[in-house]
Structure formats: C-alpha cells, structure tokens
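Presented below, as structure tokens, is a lone chain in the form predicted on its own.
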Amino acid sequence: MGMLRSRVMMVSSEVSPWAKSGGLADVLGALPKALADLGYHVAVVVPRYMNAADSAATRVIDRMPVPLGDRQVEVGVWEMSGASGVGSVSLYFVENAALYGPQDRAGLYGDAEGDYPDNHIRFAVLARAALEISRHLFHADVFHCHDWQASLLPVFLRETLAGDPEFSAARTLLTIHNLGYQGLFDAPLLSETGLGDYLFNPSQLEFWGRINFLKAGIVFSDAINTVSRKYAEEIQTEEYGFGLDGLLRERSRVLSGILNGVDYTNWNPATDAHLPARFSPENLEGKRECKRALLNEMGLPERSIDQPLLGIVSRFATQKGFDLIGEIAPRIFERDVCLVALGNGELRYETLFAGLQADFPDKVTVKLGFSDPLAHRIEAGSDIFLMPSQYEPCGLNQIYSLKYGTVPVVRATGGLDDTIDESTGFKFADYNGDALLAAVRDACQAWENHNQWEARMVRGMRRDFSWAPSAQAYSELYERL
C-alpha cells in the first residue's frame, strides 16, 4: 500500500494552544503532527472559541447549514493548514457566535454558575458540522472522535446519514480520555440534538432516564480506545466504570489502550527556557540550582535545600487523591520534608492546601491558580513528585517528572501504573492514607542515599515516552478499521 494513508478527521472540544482545559488539548496539539510524520493527512475540527479567534486562520465558508433534525443551524468555517513531515495537518474552526461566544462565555463548558444549559446543542452542532466539513472540504476515511463532546458523530453517521454514498465507507474511532465525564442531559432535550426519539432506549442513548453522549459514542463507534493499557482494563470493572462497565465489557473486542505521548520539545530540562539552569542525564549540576531557585521563589527557607522537596502540579479534584494528603499531612511534616503545590479546582482542596500552608509555614507553600512556567520550575526543582490519584486514565505529569529527574510517587492505577516501575519511582496499591505515607517515607529514605538516588533519576530521564510509538499504534488501528 506504500504511503497511501487513510485521511483522518479528529473532532474534539479542545486543541492546544487555541482551546485548553487539560490534557485533551495537548493530545490534539501533538498527535496529529506525529501522524503527519507517518504520511497521514489529518484534519482537526474544534469550535471557534477561547483563543481560536486569535489564530491565523482564514474563513473558508461564510455560511454552512448544519442540519439538526427538521431545523438548521448556520456556521462559519475557518481553516489553518500546514504541511508537516510527509503528510499534513489542517485545523478547522466551527464558528457560531450564539453557541461558542466568545464574548459571553467565560469557560469552555460552563462558568461559575455551572455547565452551560445548551451544551447538548453546542456539541451536537460540532459533531454534525464535522460531517459537513468532510463533505465539502476534507474527505475523511476515518472519523476519530474525542470524549463525549464528539460522541454524537458516529450516531449521525450511522443513523441520520445511513443512505448517503458520501459516507458509506467511513469508519469511526472513539477515544475516551476520562470516563468520569459523560455528557448527561435530560431526556426531553434529545429532539434539540436532531436525533430521533427511537434512539432513547437502554441499548442506545438512554442511561438511567437521561441522555448519555459518551454512551452513544461507545455504542455506535466501530472501535474504542483509551489512553493507557491499564485504564482500558480498569474501565471494564464496576469500580472504575462509572456505570458503563457492562457496556464496555460487551464491546471489549473493539476496545484497546494506547498510551498518550508527551511533547519533549516543550518538556526537556536540557532546553527548557523557563528554568534558571539546564541539566541532563549526562550532567545533573543544574538540578540543585533549580531546587534552590524554586525554594526561594516559593518563600521556603534556604536550609530546606538539604531536605527532600515534594512537588504537586494538578487540578484540585477528588479524582487526584488529595483527601489522602489531608489525612496524613501531620505525619508527613513531622520530619524534615517540604512541599510545593500549584493548582486550583474544588474549593475544599484549595482550603485544604491553604490550611497546610498555615499549619506548616516553613514547610509548605501553595500557589492557587495555574502558571505554565511555574509548573516547569516545580517539575525541575522538586526531588519527589506526588500523584496519589484515585484513578488516572494516562497522566502526563509523572512522565514530565521522569524527564526532569524528579522521582514520582504514584498510586498503581491507569497510566501511572503503565509508566512508573520500581526502578524509576515508588508505587502504592491500596487507596488509603497509610499506603501513601509508606510510599512517601520509602522515597524520602531512598533520597538519603545520594548515589543510588542519582542512578534512579538518570534511569527515569532516559525513558522515552515521545509521540512516535503512540502515533504508530493509532496508525495500526486506523488501517485495521
């Protein structure tokens, strides 16, 4: 077959750097380029919101009608393209001021009041518009849908467009980045998505009396994958299945796990412009300087340079296991160890971390909010990185930590279990405070042995989790489809 690759259209609510709330955006920023290096022509379709309006895109369609049942929504389409490697990547932004703002919409999915009440329409239009973009601008062989926001596309393809010759050979892949977010809406809203009421039944779109977008994608897609091998197994169990484990077990024949890669052009201590000093596996000198500068920046005493420094960079959410840290904090900080944390999210965890800082002012500093440069400096300056997650589909920070010689302490779940082993980090299995405390104590004790610790750092720094192997795995999946 040579270099004649399928044409792949990715549909997502996020793409870095134009619209981002988390790791999903990073995947959409990096995977298409890695696929283009393999010779694919890739299109990415996202709403024109957040910073997308600042992109150097050109308006290619002024008014494209998007049929939703018996009505139509008009959208504009903007395009940005670039050749990359042997293939190419085109970005299409779907514009509709009423649905995607940007003036009156502070967030991607909601604001301080909660989720936007029209999210079901916003993302039904995105999915349906992607099919029309394929018809008019970029003929796709494979539609690669990401998370619940794109999950109605396979339904439109198989039901609404069933007899349309334009799409008869098209195949669909759904990637689940986090099964905890499913896109649940009240039953009467189904008609507003343009889909027929006959689909509202337990084997298709209905979930405990509501519409479930992600379930729709799982039922109607030709293949499903998630972002680590371990998470693909876990979501088929009651503990991690969020009510969809039975359906996922039913579809296990077409379910696989492909680990996310990371972008080492952005995360590499040998070239990182955010750091006060550079370092590499061959020369670790700069690491201590990064630690000293971080302690100074975070207002911790200079003597802490000779104590283990724990780092956290995270969303403050229940999923991330911070209740365990609250449980054991007094026992962690009774010894000589410090903690720097960066993040924001649920109020109770922001309060928890602020409380720790008040109780242990010379040992704990927390910055609420998010700062990418500071995230890089915490990765570089910490000795040990904490990720005690309840569940973690892939996780990226533990992989960044390896690269920066910062030894991860993680719970053995999802992508954390797939990427960290005994030679590069510390893992605990049971989800409780005692198990986390034991792992932290083991790490702090190992830190005392300077030579062995450096050998562990270097092993981690030499691990390769770049996008190339992941792109190769996706390529094989597309060709099977």
The other form holds:
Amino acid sequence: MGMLRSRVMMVSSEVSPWAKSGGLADVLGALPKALADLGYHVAVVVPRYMNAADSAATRVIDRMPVPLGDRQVEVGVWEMSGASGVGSVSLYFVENAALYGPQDRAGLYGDAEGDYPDNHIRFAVLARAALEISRHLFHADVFHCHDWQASLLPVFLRETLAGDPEFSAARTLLTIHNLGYQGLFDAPLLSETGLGDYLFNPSQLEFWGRINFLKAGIVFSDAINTVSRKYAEEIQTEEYGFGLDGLLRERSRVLSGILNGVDYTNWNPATDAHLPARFSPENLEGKRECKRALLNEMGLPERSIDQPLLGIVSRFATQKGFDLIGEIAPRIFERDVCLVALGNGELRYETLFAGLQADFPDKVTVKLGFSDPLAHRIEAGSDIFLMPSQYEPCGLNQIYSLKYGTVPVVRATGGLDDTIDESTGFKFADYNGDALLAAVRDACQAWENHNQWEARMVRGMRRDFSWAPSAQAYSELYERL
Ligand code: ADP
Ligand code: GLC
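Could I have the structure of this protein in the form predicted in complex with ligand GLC, to go alongside the form predicted on its own above?
Full assembly next; the chain just shown is listed first.
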C-alpha cells in the first residue's frame, strides 16, 4: 500500500461466472480481486460470447478497429467495473457476433462437431483487441496472458507494434494453466492472424509444420509461470512436456510456479447457499444432511448413508485419469461403496461412466453436463473425492474438497502433489489401476474409524489456500518485470 503499483491487464478466454469450462475461469474470477486488494489496478479482457449474463456491462466502444495484418476486424467493447461484484477490477468484454456469438456458438471453443475452424482468428482478435483496449481505455504496464488463447499478444506487442511508443515500456507474463492445450493450426492459416510468414520457423511459431500459439507465447513473453511449483518442474521433462519441454528448459530462468488459490467467498460450506445444510470444522453435523440429500438427489438408496460415498466433478478428458477407474471398477464396487459423478466432455468417458451406472445401478449415479450448484453439493455430500489425474497443473477441486471435509484421493502429480499430504488425503504415485485401487481401499478403510476420519477432515478444512499469498507472489513477479 502507498506504493504506486503497476497496472495489470489480464487476457483470457474464460472468467467466472460469465464464461467457464474449468479452473481457468475460477482463477480469473478471483486473482484480479486479490491483486486489487494489494493496490493494483487490474483489468480483465475476455470475449463476449454466448448469452453471458453481463447485463450490468455497458458498451463503451461501438466499433473499435482491430488490425490483423492488412485486414481489419471491428469489435464492440463492453465494460463492467466497480459495484458489479468484481471489486475494483475492470472487466472488458470483446464483442463480435460473427466470432464469439451469441448465435451459432454452442461452446466456448467448439461444438459437437469439434473445435471451431476459426479459433485462430477468434483468439488472434482477442489478443490484438486487448492491446487496443490498453491504448484507448486502460493503459497497462503488464499484460498477463493466460493459456494459448492469449498467447499471440506478446507476439503482436514485440513484432507488429515494435516501436509504438504506447507500448515501449510494456511487459508480458504468460501463465500456462495446461500444457496439453497449445492452439495448433495449419500453417497456411498464419496470414489470417495478421502475423508475418517470417515468424514461421522452429525457433518462433512453428511446431512440427504447424502453427503453435502457446509456443509463440513461451518464446515472446518476458516471463512465464505455471499454476503449481511441481508442474513447473514437470513440464520441463519429456514425460509432461507435450513436445515443448526443450523450449521450456531453455526458458527455465524466467519460468516459475505459483500455486492457485481458492475463492472462499464462493467455496465455503459454512456459507454455501447451494447446500441443504451448512457445516464448519466446529460443527460438522450439517455434512451428514448434505450426504443424505445428495444420495436422494442422485437416486441412490438411503441405506448407503452408512457406506463411504465417493465423489467426482470434472471435465471428462484423458488428463483426468478416468481410464484407471474403468480398469478397477469391478474391484471397487465389490465392496459397500457408492460413487456420484458430474462431468462432461469426451464421449469415451461419458460412455465409461454411463456404463458404470448401468453395471452398478444402486451404487453409481452419473450426471452428464455442467452444473455449478450440483458441483457444490457433491463437494459437500461426498466422503471421499477422486482425482487420479495423469497430470494436473494445479487442480482446484481437491482444494475445494479439503474445505468441505471431503477427503481427496489423488495421484501425486502437479498441484495435487503440492496441496495434499498424508495427513489430509491419500496419494498414489504410479499411474496404474492397482495403485489407485490401493489408495481407494486405504481411504475406505480409514473412513471406518469415525474419530480418526473426523480428525482428518478437520485438518483439511483448516488448511488455508486463500489467494492472498499467491497474489503476493504474482505481485513480486510483476514488480521484477
Ligand atoms: P480443470 O481446470 O482442469 O478442469 P480444476 O480442478 O482446476 O480442473 O477446475 C475445475 C473447475 O471446473 C472447478 O471449479 C469444478 O467445480 C468445475 N467443473 C468441472 N466440471 C464441471 C461440471 N461438469 N459441472 C460443474 N462444474 C464443473
Ligand atoms: C487448468 C488445469 C487445472 C488448473 C486450472 C486453473 O485447466 O487443468 O489443473 O487448476 O487450469 O489454473
């Protein structure tokens, strides 16, 4: 405080609660506020897609030209700030009906047919528009770019706008939330992003004959971070590097890991309005009520209240390790244990979970879809939360689980390894079904001992993963830049 803080502009494809497919949205919904609490002026720039519930926003620019090479796209800019529940953070929505919807765009990145064929243009425009928003509406000292969708910004800044006095002092930070999504496009599409062909070479934008947005961000940003310390190390190895580990090792001097925090105003069982009853470390009674109501909501037998209840809330993607659950399901469900799962995504996992429900109808219920209220009720009503991820940059659900007294069973990778220890959860190391099964059995066995289990729950509930220390770490990174 008192000190003159930099002005930070975050650029992202998601922000909670307006546009969310996973944890990226949660981070963008919370980190800017935590930085504002430290005295920063923060802006967030996202596309205005779908029928985002953004009625509190006002259109501040009707037609802002966004140059893409020798072409030009026009966007509208909507602003929401101050009293609209975002603290002293300014939110800018970039509007272009053809690119972002609301019509003709079922999802954020694609529909039933797959990824949208114009994603390279959609997110080139987002990045280039953010720079123009900085010019006209919110001068930024630091551009904090998130994932591949914002990764062309540092390239536009250093190449297209080199020499532009408006940006001569600007610095860039790229946060990698997931190295598994890089934004890969066919080479001939480069000209449609407005960037020059000369950048298409292996030390800049080319990745095995294709354009790689995330690689561009890694090459052109002043600093790079990921969302846990462990993941920052893992991505420099061949096993977790998705082909970019060599480049990341080259850039290791500017690469760090900063653990995500949690927004406890949104995820707190003592105040959570989505729950049928509330509870806290001092009074756990409501948790049993949440379990009873969840079993009922999911159509599982009432008598199951006296068996351990496993919970899952997730995107259904290979990353999340559900192949292991398919592998060991018969051996899990030969015991008295139930599972409730909420998720959507890849068809093969929707099929896998639907199959489990068909095979074990009085033990497994799966809801396919996206429901924030149900996600809260599963966190609250389950006894054990499963995250057997193949890799996990940070992972938020295991941290929510701790807060809700739901003991996590996790694979020791990335942020799961950094946030869970033997006293609060169960970890396994090798990515195979037997290792997961052993951890699930240990957890179920430990659950039998009521007093020890409660002590474990309470230890987890008292852990503090609020944003303040992480925001402080970002602050230090900005100031170093
Ligand atoms: P990732 O970002 O890889 O999906 P995280 O654990 O960081 O994983 O964050 C996932 C976030 O998305 C959590 O807030 C979780 O509750 C939410 N989420 C994921 N799938 C669903 C779903 N089907 N319905 C509701 N919320 C979901
Ligand atoms: C990504 C990761 C997840 C992380 C989230 C927010 O989606 O898969 O582990 O928690 O981003 O950083």
